[in-house]
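First comes one chain, alone, set out as structure tokens in the form predicted on its own.
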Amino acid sequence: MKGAESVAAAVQRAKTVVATSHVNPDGDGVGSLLAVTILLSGLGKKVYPSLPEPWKYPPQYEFLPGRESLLAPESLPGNCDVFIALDCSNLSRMEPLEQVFERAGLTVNIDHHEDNTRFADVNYVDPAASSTAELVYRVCEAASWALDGRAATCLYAGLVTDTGRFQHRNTTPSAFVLAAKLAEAGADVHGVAREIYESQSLQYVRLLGTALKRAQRLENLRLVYSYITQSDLEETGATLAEAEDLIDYLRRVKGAEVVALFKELPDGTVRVSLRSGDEVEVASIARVLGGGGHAMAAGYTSEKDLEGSIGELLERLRDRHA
């Protein structure tokens, strides 16, 4: 049985479903989670959607249908028929929901990351897919579930953000076909574009200005990088959750093979986001440093302070150029 059909069959028999996505959720994780919640609730199933860090929900996705249904991890039931992990490459990406996962009658893993560890009973993993949202749509199609405008809007948000508005290398012909199908199903195409890309808070704009002002370009490493501190967040009033796409502004610097954004966390550790064009596979760099992701879009968390984290990455890049 093919992946989409296997997921459809597993979910079809369930009465209770817990669904989640990863820490520091992006548009694909959020959109896929909300779409699954809407779809399965429409089938009469009791769905418990959650995120590992619900308080870090990116504000640019507040407009998506179903946002109000999200539960804190501690509010989830002790067990469920099926647990669905969306856009998670491994179990640690959904901590602290691992215990709920382990108690589920059946576990399902829907993802498109190249480094997915196939950790569930049913694994529907396709690295060639543009997004997890695309895989959710395939499941919906295989199961002949009715797709309304609300679920279509959530899936469209996942598709648009993970393809970088259809600009990234994962923008396949099937991605454009899916966009057309979702629009036909009633996705709010214009609303998604407006809310995600044209409705930033003034606080975020100020944070963006700070990050761009201190951007550095290292010609010998073909690197452009910048950083955000906790002080920056306090001074601007912005939140780290809304800075998901900030790195895309750094990518516009001509001649950069690798782009990095260092984000200081409250506990002093540093989250590092990496992007590249076709020249460098940043996922391999991220994996060496304890993270992972896609070939051209990856990340990791460094236990070093900001200065040490920057130095750590520079050392890795110098090794690559040696």
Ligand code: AMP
Given for the second form:
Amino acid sequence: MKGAESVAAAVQRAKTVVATSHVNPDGDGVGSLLAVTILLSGLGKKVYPSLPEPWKYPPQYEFLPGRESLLAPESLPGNCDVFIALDCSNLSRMEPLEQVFERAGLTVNIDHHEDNTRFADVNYVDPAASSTAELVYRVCEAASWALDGRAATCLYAGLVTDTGRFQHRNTTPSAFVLAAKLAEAGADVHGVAREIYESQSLQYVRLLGTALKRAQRLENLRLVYSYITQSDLEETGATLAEAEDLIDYLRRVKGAEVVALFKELPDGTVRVSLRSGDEVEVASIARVLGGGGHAMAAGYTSEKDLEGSIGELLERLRDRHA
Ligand code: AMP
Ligand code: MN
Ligand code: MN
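Now show me the form predicted together with this ligand, since the one above was the form predicted on its own.
Full assembly next; the chain just shown is listed first.
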């Protein structure tokens, strides 16, 4: 059975479903999760959607249909017929929900990360797909489920954000075909653009200013980077959850083959986001440093402080150039 059909068959008889995405969820994560929740609830199943700890829902996705159905991990049932992981490359990215995962009757993994560890009973993993939202759409088609405007809006949000508004290399012909199909199904195309890209807080816009002012270019390493500290967050009143697209502003610099954004966390560790300008495969850099991701968009968490984590990455990049 092909991937999409095997997922459709796996959930067909389920009465109770727990679904989740990865920690620090992005538009594809929450969009795919809420779409699956709407689709399966529409079939009469009891669906429990949740997100890993630390439970932080990005404010730019508050508008998505079904957002109010999300549950904290402690509110989940102890077991379920089917557990569905979306856009999540491995089990450690869904802590503490792997406890529910282990007790599920059947587990399903829908994802497009190349480094996905195929951790479930049914693994529908396609690295050629633009987004997990695209894979959810294929399941929906394979199973002939009715797609309403609410679910279409959620999937469209995932598609738009993971392709960088149809600009990244994963913007395949099928990504455009999907956009048309979702618009036809009633996705709120303009609303998604307004809510995600033109409804940001003034606090975040000021944080963006701080980060951009600090941007550095190291021409020999073809690197552009910047950073955000905890005191930046205090001073501006912004949160890291709303800063998902900040790194895209650093990509604007000509000659930036690697773009890095260092984000200091409350415990002093640093979350590092990497993007590739065009050529450099950043997933392998992230993997060496304990993370992972896609060829062109990857990340990791460094136990070092801000200065140390910047030094660590520069060292890695120098080694590559040596
Ligand atoms: P981000 O920079 O947080 O938007 O992440 C970019 C990509 O890298 C996403 O596809 C993430 O799923 C992946 N990623 C980020 N951090 C990690 C990590 N610690 N381990 C594995 N994958 C990661
Ligand atoms: Mn994601
Ligand atoms: Mn994704």
